[in-house]
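Let's start with one chain on its own, the form predicted on its own, as structure tokens.
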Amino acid sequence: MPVRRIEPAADYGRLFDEVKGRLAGDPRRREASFARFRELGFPNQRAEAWKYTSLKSLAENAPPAPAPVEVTLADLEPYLLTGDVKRLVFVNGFMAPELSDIEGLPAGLTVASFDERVTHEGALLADADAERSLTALNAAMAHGGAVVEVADGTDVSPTLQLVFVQAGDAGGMANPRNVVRVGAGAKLTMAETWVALGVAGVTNVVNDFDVAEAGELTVDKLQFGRGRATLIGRSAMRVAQEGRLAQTTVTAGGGLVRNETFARLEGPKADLDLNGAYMPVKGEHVDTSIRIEHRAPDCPSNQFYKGILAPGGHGVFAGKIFVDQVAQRTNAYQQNDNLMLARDAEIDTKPELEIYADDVKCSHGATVGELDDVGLFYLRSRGIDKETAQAILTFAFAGEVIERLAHEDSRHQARRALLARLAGGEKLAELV
């Protein structure tokens, strides 16, 4: 059998010893999770799920412990949502009360820091992914993040924004964990924003989203990275009967970004809608990994992802739809379209179906192409220079995903971030 693991550097043991004394929750559970992480090791590229993404550097070089860094609201202003919004901010995994605003929450909505809740609710550290070493590492060192609960029948009017900031140049490692529980017939709109203000640092986040019967959760997920900043995230999603979960992810930067989604549709007529746009530039690597399991009949699911691969950028998309034998009348759709802006851009895309029911409507597809010459000629013939014409067509390609973001500020931030990465985009940025 081929070895599918990389032995973690000994410095991970020293890192855990350094931070464990300040971590909330049962220390025995923390120790057990760290032992499990050491046993599993980091996945290598012989593991199918990591075939195109290497963690060798991270495995061999443990980051330092996270440290508080001073960040101001002015630093975060370009990334904050406005209007009727409640906000929690975490800097290098540490909650920043002076940057947060959760005063006056509406009845039926409870928001608390993960560290506060885990002291009394040890099960929050449960390792749901028994074979995923990065989840075990997170469980061992989870610090920061939020526990959000919406009571049955509550329609929450403010948008809730969770902001995770990597700051400073020390390159520390944060392990936030978020738990979001939407009750029966309840509704919540939230934004998960990752911002790298420093050029280094590692965030290893685990999300647990649970939508009860007829509940509804909408998530804008925005990622603004830079330099060698690394973000590895795992979202476990469960949707009960007639519940709905919709998430749109826009990734604009980060040396290494890996977004994993594992979703289960557990009751009849549960609905899942996942959208995404990613644009890695030179030296950046963005990996999207999705598994959706249809475990009940009459459930629709949708995956719609678009990649823009700039010169020297590398993207990965692997999406799988699993349909259980009991999941009759499943309606599942998956599409991954990629636009190559240069010959040295790279995309690896792998859509998959695994179906055990016989009354289903399932489709999947992937495309890889260049900018349309006819469209470019049309714009050039109207007096538009080449760079601006290319930026217009590229922006239009991503627009179909961006428009699916729920909050207007999310759409505005995503547009400006993508245009800032395009030659000729600065002229268009003034218009969005």
Contents of the next structure:
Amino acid sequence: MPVRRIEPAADYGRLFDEVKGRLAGDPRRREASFARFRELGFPNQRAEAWKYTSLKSLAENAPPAPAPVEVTLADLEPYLLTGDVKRLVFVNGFMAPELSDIEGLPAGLTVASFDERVTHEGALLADADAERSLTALNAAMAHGGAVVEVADGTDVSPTLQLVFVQAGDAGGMANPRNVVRVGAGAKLTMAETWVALGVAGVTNVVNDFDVAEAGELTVDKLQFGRGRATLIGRSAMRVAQEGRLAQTTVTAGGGLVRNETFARLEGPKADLDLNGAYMPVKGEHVDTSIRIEHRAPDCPSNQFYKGILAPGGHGVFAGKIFVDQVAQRTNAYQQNDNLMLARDAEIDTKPELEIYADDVKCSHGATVGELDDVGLFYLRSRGIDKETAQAILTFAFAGEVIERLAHEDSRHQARRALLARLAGGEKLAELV
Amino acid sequence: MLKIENLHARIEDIDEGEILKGLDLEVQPGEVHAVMGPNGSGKSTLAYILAGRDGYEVTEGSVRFEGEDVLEMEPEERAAAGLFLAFQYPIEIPGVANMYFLRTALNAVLRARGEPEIDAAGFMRRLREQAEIVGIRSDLLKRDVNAGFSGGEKKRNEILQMAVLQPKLAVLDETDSGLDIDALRTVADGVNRLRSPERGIVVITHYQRLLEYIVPDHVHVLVGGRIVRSGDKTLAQELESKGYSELMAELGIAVPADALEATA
Ligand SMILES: Nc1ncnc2c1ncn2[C@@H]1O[C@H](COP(=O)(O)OP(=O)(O)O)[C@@H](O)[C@H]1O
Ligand SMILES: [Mg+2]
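Can you swap the form predicted on its own for the form predicted in complex with its partner chain?
Full assembly next; the chain just shown is listed first.
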């Protein structure tokens, strides 16, 4: 059997020793998770799910322990949502009360820091994905993140923004963990924002989202990386009968970004909607890996992802739809469209279906194309220079995804970030 | 203002021989020229070459606009110089609002000419006014460029772009095809408003119908990649009554049957 693991560097032991003193919760659980992580090791590229993404460098070089770094509201201003918003900010995994605002939460909404909650509720560290080494690593060192609960029937009006900041160039590793539970018939809109202010560092986040019967969770997931900054995230999602979860991800930067989603539609008519846009530029690697399991009848699911591959950028999309034999009348849709802006850009896209029910509607498609020549000529024939015309068409390509972000500020931020990455984008500033 | 001499052109990457085979055409300011010809005679090829579309190779001849060598210019430079092509098949651009497109185009052209850009309010006034004239509903201005427009709406949108950009020389490629009589009148009206002593207009058409509304100063018959006859507006009527085949026979021009097939 081929070896599918990379031995973590010995320095991970040093890292664990350094951070464990400040970790909340049962130390024995932490030790056990760390042992599990060492045993599993990092996945190598022979593992199907990691075929196009290498963790070699991360495995061989343990990042330093994270340290609190001073960050001001002004630093974060471009990434914050305004208006009716409650906010929790974590810097390198450390909660930053002076940057947060969770005063006066509406009745029915509870927001606590993960560290505070895990002290009494050891089960929060339980591993849903016992085979996933990065989850085990997170469980061993989880520090920071939020536990959010919406009581049954509560329609939460403020948008809740969770901000994870990677600050300083020291390159520490943060392991936040978020738990979001939306009660029966309850409603919550949130934003999960990742910002790299420094050019290095690693965030290894684990999310657990649970939507009860007829509950509704909407998530804007915004990722603003830079330099070699690395983000590896795993979101487990469960949606109960007639519940709905809609998430839109926009990835604008990061040396290595891996977004994993593992979603289960557990009750009839549960509805899942996953959208995303990614635009890796030179030296960046963005990997989207999705598995949706239809475990009940009459569930719709939708994946709509668009990639813009700038010169030297590398994108990966692997989306799998699994339909259990009880999941009759499943309606699953998946589309991944990619726009190549240069020959030296790379996209690996792999849609996959695994269906055990006979009465289902499933469609999947992947396209890889270039800018439309005729459209370009049309714009240029009206006087618009080539670079601007290219920027307009590229930007328009991502538009359909950006429009699905729930909060207006999210849409502005996403547009601004994409334009900043586009040659000639500055000329389109009014489109933000 | 426009001088085309002995223009020969072929499609790149296709071993089909020349489409234009020695075309001459001269347009002076203030003139309206009609170019008529059967399907496949090279009308759109001529229009695209004037606008600078990729994929054509000019093997011989020249095109000058106000003394400049047009063939050396990028499409956007041609637009800035005052050339405009109304497309036979306007392009849909999903994700780009019509209004934004028009303003970006206008400002690009103004900038290239060293004129001040127009502010948003000034632009809106100009746009509303012109949209009214060419009969474009205001919701079409907010929609994506040509996306989901009917055939007629697309053609009107071309005329709107022309009216906003105020080119020196406009080439209209079969702007009449697919229009009902009301739309045809509105479009013709939009074109007629642009007629001026400084402006040249080339109307490419298959039928004589449009020329009842846009009365040309000169009519040219394009067959098989060459202008085979020129005359005044009566030529259009003659052509309408005789058809291309009879006219060609009279001229003693042998034309392959397939070049005339769609004209009966
Ligand atoms: N892109 C192309 N590829 C191959 N043949 C072409 C292309 N464009 C035009 N042609 C051919 O060139 C000839 C002239 O076409 P066109 O200029 O579109 O004619 P018209 O506009 O007068 O109907 C036709 O025979 C047409 O089939
Ligand atoms: Mg044509």
